[in-house]
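Listed next as structure tokens is one chain, alone, in the form predicted on its own.
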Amino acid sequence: MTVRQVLADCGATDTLAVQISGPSGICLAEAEFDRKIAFEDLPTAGAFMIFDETRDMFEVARNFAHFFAHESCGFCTPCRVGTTLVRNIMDKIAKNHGSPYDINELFKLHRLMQGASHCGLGNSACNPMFDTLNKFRPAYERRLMSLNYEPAFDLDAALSQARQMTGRDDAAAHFDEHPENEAEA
């Protein structure tokens, strides 16, 4: 059965997004509603949240960020620190103090937590933020201080001396200089 059929069967109207499989699952935009609820496509784990056009998808993701920061057991550093950083960045953006730099930091945290967290919570904690950023980006951008902000401090340049001292100058020793490609990750 497709997501669109479930929405029709339950009488949902003006649906903006559907969150499948709980906060750690996948957030679907309207263009994806023809996907099938099935183990091979969209396993639901029994959870199916419907958000209509009155909901702000940034606030939905922010709420999930608070949930994951609270639920982290604290065992591994990537999750313990990462979920807190994600929550803090989302709160900063909510207060209209965010910048494109913060958006890029969210993508970096997503990659880090997926690869380094000990359990599934840390591996999936950024999924709502990642999906909503990629599918509902204007909900984030309208809260940013400026779309053209650049930080005054360049961490990658500051680490150049350390790279020289260690003899390590490979791509992994640098921060991504083209963050606009992060959304494709």
Second form
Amino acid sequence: MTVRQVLADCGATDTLAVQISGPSGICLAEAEFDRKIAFEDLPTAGAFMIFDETRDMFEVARNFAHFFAHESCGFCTPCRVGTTLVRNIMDKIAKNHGSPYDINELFKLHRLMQGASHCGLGNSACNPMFDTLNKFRPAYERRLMSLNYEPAFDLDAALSQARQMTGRDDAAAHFDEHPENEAEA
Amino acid sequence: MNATTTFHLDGEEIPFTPGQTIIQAAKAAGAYIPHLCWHPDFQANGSCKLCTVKVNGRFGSSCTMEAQAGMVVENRTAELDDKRRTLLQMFFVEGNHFCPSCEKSGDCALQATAYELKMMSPHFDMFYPDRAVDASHPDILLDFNRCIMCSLCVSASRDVDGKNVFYMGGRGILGRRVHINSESGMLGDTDFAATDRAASICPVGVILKKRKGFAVPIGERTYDLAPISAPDKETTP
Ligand code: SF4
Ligand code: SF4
Ligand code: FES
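Follow the form predicted on its own with the form predicted together with its partner chain, if you could.
Next comes the full complex, and the chain you just saw is listed first.
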């Protein structure tokens, strides 16, 4: 039984993605809909989530990140802290404060949590990010502040208190966030 | 050396007796595998994950995995030490560690391991959790801001002191913490004593003796004298 057959049987149209076996399972894009539901190809515990083209796969993954941060039991370090770090990075990207640096951080945390976590929850907690980053990368990239380097915090926002104290709000009291000749350093 | 009773650790042949874990055998042979929640006197807890090694190409915790003849174990590789550095950074950002003002500085396994693995910064944004201090006991102060959830106090109080003063409870990043077994939840309302094994087991600066500040000056403390990787060193005596 292929994924495409299941979609046809249940009358799904304009399908963007299918999440097999829940958040820790696998996320499929259209090109993979001919894969088979089977132990050797797409093993599933029964969950089959369908997302149509109106859905934003970044928000789906962010929702899963919150789910894992909430569900982590906290026994082992990589999962206890890692799921929260992943959630924070996804929230940062959602606020349009992310950069390619944050994407690399997600991959790094995925590699650590997958190998070092005590149980399956931590081992698979980054799967939704990993799959959607590989298959729906534009959903992430259009939220990034810049495709070049950006520092981890917003310098201009950090100065807001100083501006308030000095009663200034003129151009010279602001950092230009996106100068044309932005350095890549 | 008999091939059935040794395994390879970073190319070195390590003898073991059946039932020994990888870290036990390595320790006996004088080889250092970074660790925080394991202590030779106690049953493994397996929570910090610093002792993660690669066994025949697969990740595993060396404090809980039994040694098997002929297994090939990677330990101090760039890949594994890189993961360990990230784990250490996780500890530093999830708690509140201000080493310069910490009585444990120089005797602290977390700090010493961070030096050993050349961790240069916490890297991630700090969580700055709000954790209460318990000063209710006449002789002991508990500063949970530095807790790494290793469970060693739980084991020591239960298995050596026979008191069960501590237990791990709650879940998740905010909930999981050491609890005190008394109705008030305060250490002062237990029969905990400064002479208990649990009073000296904490590898970081949580369980501290009152009125004992700076008895050994900075510069002459445990890990000032030799790094934590030195063969005779342990996370706590
Ligand atoms: S417990 Fe260790 S790492 Fe934490 S502040 Fe004290 S010395 Fe530093
Ligand atoms: S109080 Fe100390 S010994 Fe107990 S779990 Fe925390 S770090 Fe470990
Ligand atoms: S020493 Fe093995 S998990 Fe902590």
